[in-house]
Amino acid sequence: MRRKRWVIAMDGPAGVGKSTVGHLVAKELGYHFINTGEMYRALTWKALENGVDLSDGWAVTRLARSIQWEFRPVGEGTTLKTFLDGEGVTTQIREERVSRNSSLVAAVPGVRKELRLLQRELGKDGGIVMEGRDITTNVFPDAEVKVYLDASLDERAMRRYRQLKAAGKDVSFEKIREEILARDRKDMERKINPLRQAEDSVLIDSTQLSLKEVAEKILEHVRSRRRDGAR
């Protein structure tokens, strides 16, 4: 009989490392990883792309409602990538207003509302690691594993920092530490979906651990479940 494939929901601030983590618990598993976060920023991109007032909650959510979404493994086959209306938008999601905006779509309780959606679907059948802010709160709360990832915020900039820096980055320590500050506060106090933990996740800190062990720490709970003969 074929083992029944799970959902893995995975939260935590911005800067945690959870897509590296994801993406190696979803090879190890032979699973499909997908960053929620891609899809709020892809459609702030195409919203941005068509002259969409951000700040106007229906016409956005409208937009999302319009968009053909696909979502297809690239590389390994492990990664599933946002697709809209049939264009590929990995390298357009990192334009430096994507960033500046995608907070504003994703407080849009519209918006959440129709992602969810298309999370929900992506997870019907299990085998997909999933993360986000509320995958483990609203979008899955019912997943055979959940995990809260986290870590200390001087960790989490000093690990921006040094990414930024080897890609050949002029950046500023300090200015770092306050933008993934001002990101923590508006996750936290939205008043739809805010980030928290689940009271049901596992909690992993990962201020002191590599990303490697964050990822065979989380297997290991998964090992542990089966065993358990968690269902």
Ligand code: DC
Second form
Amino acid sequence: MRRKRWVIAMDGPAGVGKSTVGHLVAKELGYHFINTGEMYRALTWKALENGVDLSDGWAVTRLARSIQWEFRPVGEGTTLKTFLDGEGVTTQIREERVSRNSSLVAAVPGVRKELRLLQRELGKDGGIVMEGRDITTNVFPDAEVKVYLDASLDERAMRRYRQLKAAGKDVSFEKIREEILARDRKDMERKINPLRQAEDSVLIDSTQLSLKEVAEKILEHVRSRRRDGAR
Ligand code: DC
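Can I have the other form now, the form predicted together with the ligand, not the form predicted on its own?
Every chain and every other molecule in the complex is listed next, the one we just looked at coming first.
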């Protein structure tokens, strides 16, 4: 009998390493991986490009509904990337104006509803690792595996700082720390589907762990659930 392919849902604050860990876990299991933050960013980028007023929730929701969304495997085939109306947006969604405005778009109820439909469709047959802010609580509350990944603010800021430094950028640790703190606040204090730990999720604190070790912990959890008979 072929094993059922599971949904592995993962949430956590900004800069905690969800994407790196999610990709590693998906690769090991032969699953797909998707970072749902990219969907909110993609919509933000499209709205900015089209001159849509971001404070007009209806206009942004209408835009979300009118787009042709596609999620295509890239690279060695593990990661699914967002394409809007046939166009890849990987570079555009990292623009500073997108980072600054995406929390506004993510707070629109109609947008969240629309993106949840797309996310559920992507996971309907399992075989996927999905990460974001509300995957364990709202998109797949019944996922076979639910993980909340956390790390101290200082550690997350230091990781981002090192990454940017290594890329040759002139950045300030204090500024990065402040930005992450502000993003955490927005995500946690949002009225609709705020970031919070689901009661039945596994909490992994990665402050003292490498992201490879975190991925290994999740894989151990998956294996032990399989052994316990959860199919
Ligand atoms: O993870 P990120 O910073 O790329 O996410 C971009 C924005 O989308 C950020 O404001 C958090 C929000 N988001 C969300 O509200 N729900 C998700 N499932 C994923 C991201």
